[in-house]
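The chain below stands alone and is given as structure tokens, in the form predicted on its own.
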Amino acid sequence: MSTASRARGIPTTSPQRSHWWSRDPNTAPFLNPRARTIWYAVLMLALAVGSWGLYNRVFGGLATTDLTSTMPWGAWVAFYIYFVGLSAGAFLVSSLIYVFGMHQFERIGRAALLSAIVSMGVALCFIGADLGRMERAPITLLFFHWTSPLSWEVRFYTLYIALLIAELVVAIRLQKRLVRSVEAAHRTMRILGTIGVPLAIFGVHGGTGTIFAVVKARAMWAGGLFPVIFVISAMVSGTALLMAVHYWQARGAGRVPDRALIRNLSTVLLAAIFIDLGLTFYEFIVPLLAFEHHDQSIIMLQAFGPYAWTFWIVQMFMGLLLPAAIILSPLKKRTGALVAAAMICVIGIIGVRFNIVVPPLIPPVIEGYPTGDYFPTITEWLLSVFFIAGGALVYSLVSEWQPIHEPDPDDHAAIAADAGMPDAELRTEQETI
């Protein structure tokens, strides 16, 4: 149920009662038959191909990767922090709705929460694959050390996932009109979201950045700015992901994507990109002007070393500059162009994460030690495909089961009123996409 509709006194409850987990037969399909066949065929193919990487990792261990004692972290850690960022970013977008009352984004509220949950699951799969002894991972919950960021992080992740699930359940119950009091349910979501915002910023993604920032031995990691950069990049990638998910799901279901929603999200994305560009500037200019030898060696590697293409093309061009240029250009009038900018951005942020993890590990920590050299093996690529396809499959199945993308019947009138335009005008605008 739309918060905006509730505020306008529109009836918000239904006499029909059922369990929240049961599927409502009146729920609109997640995809139309043709799109469903194509989508699940692609996912099954990706899972089948990627399962070879899973087999190699389970039975061959880390010997099937290009990881060494010199390069202990690689693509899986980069994907781990990438998906943690997607999760935190998607959740922060949902908080704009449920905490700060920005009802123009309400149509993607449940999708944002589900994206955050699934992304965290995928992130944990990646970091689990990177562990030498995966079966020992739960032990981190049994032992705790006050000065260990990892100890705090494990507990923050647990709280964060529980909070996301609780908030999504309440949101689904609201959508199905299964709550006794709409006011109380909205208050619950606002409380959960209010708790979740600092948890996501300082605990989950800021905390993930802290794990890197406290490693004094690695140049370009140690510093107070690092956790902040993590959070802003999360907002960039999470917002871009939701734009793409909304657009393609609506197209796949045979509905017209909400142009006003995508346009508003693009404004949030542009603001996050500019902040990210500013932080990136200071991330590099400060060590350069301070003539920090170790930091300068990493910057030279990123800019002119063997991974320079990931920095200039993937991170800077695809992740930041090209999406910003599209959103600022006359192309912003075309919904397809805005979604293309978002998808390019989602891919480009992978470059940001890769450049965070790999280049700082290349120079030897102690003079005389070997220089690092790393490029993901076929096993690493295939297992990455398997985890990403698995996450997309879980998201799709939950969306088939529950009204994740179901538009609220009152949303047209409510959003049109919020935007200051008549409902008929909003519909006409959407139909001209």
Second form
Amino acid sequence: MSTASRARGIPTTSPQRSHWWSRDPNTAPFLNPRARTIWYAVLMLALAVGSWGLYNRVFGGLATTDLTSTMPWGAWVAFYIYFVGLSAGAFLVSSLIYVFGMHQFERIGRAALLSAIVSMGVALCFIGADLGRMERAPITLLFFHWTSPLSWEVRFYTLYIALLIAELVVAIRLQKRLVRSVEAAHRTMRILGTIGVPLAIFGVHGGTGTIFAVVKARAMWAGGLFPVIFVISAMVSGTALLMAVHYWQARGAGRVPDRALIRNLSTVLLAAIFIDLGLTFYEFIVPLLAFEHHDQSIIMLQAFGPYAWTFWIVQMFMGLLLPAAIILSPLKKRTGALVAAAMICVIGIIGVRFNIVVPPLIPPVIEGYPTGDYFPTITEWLLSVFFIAGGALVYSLVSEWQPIHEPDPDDHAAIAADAGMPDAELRTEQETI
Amino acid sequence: MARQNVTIHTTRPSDTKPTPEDPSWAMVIDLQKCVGCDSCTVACKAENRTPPGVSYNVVVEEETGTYPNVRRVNLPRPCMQCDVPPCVSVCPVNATYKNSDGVVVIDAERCIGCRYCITACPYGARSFDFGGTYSDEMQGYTDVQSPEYGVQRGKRGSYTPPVGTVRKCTFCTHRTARGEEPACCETCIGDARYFGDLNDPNSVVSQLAASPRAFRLREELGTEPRVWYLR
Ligand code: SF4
Ligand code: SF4
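Shown: the form predicted on its own; wanted: the form predicted in complex with its partner chain:
All chains and molecules follow, beginning with the one already shown.
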């Protein structure tokens, strides 16, 4: 048996590892020393700069934002739904493995679960910071109002995070072979995942869409298509995020990114983008042909208003069209190009989220009122940087501590690829041994 | 005492079901009589001592048509105290609810400041209290606050409720509790505003609300406002 595969943490003889939380000394490092220095330096810098935003928010209140009573929601709400989407999308990719048995994605399973947990945490930080009275956030669990989607959401988020953590713990124990029976652990994963899929689709992300969809006062939010679009664009951003995470982590750790995995994920991404494009088409064409003047004014604002570039360039081009074009073009043979498409897409979906939140709040609800006007302040941007860097830091620290990116001990192909040798070679090697 | 609303901030929707003795407050605004002087807005600001950016009442001035055929409408807009209030139904913690006298109230000790209700109100009647003050322009602005809902709040602090929560027109509950009209109605120089009890079929508001001139804003949304306009 080669030393390389032993270093990958195959627990052939695993004596003293008795807890899932203890760090396995055989685990390959999350990043190699150079990448680690650069990565943490960048994160620390971002946190240091972003903490100014946190300071302003805590001591200056919401007056430090560009929000007004005419524009009650802005960047933080947009980031909140963005990260809820990333979380739901990443979780749904993990369910492809654990529920639907698509083992070609096995490699990314624990990373998907961890991304889902961290994204959800970041989302909650954003919405927490957006509350006028942050200290009252916990009372949302105390008082329930059944007609309020937001009230349901708080409960769904709590359940969802608990379920994700449970699933990740089982997955880590499975990876370390600390479970009594591998089959039983797989079954537990399948059960948790099966509960999680409707929870993520209807509870967490569809539900977040429902927060907007029930607001009949605002054109373009109100309507049944909205929660569906939320879920599909979550799939888009979540899949794209996982492609980028896998690629950069592997590069940072000095391994070869799994080409087949990225190829397969890009197929999922492409499918999600196509469905998203279709739904976006209906979202716009129906109110236009129905001559709904409230909706039309918002569509005009998105398409030709002062921030039209966020619609055309960020949302449509970066979020959907360019990634789809790259995945369809001959460039798809290059892993780097696919990952670039994914990263462009992850950024583009931010545009989708901003365009969900901001433009429908701009036209006055009653003719004669002032028109809304909003652009995030420095504080809003800096606090966003702080939360995003904080999320990346938590993700990295957990990955340093637990085998998040390790292949499953039975996944010889992945281990062989990591060790830089073709699968067949490893097999023959093992047989000779 | 039955009509005293001073306990409002401790009551919850479940215990605010109207009883026969409860009034059912409503307002009628005659657009033909409104001269667009904005006195009501000023009276409201003074009565409720609302901070910058918070106006419970505004007068929307709208001009339509082209010269010489122009029409100008002044539309005073308090909170409509909707009977099917979208602001109430979206509130995640029941901080805002319909009181037994028909007024939609906000519990500043419970509101988390999510501003969901602001997005949901089709009449733009809600404002967020960002904590601003007029102390630069007005001496002693922060020394005393309006006793909204009958609660004496004392000095206005930089982070004491209602700062950080949502605020709105309450039909001046602290005034109606002692038998007075809302400040906007009392001050209206055109005598365009009527305030009264819908439970009393002989009240002026009951009669005017049934007039053929009466209409309500954005009625198609089904919010059942308690403010009628006379065209
Ligand atoms: S006008 Fe707005 S704030 Fe007032 S009750 Fe109706 S929905 Fe609520
Ligand atoms: S801002 Fe306050 S009153 Fe409005 S929905 Fe949120 S918690 Fe309820």
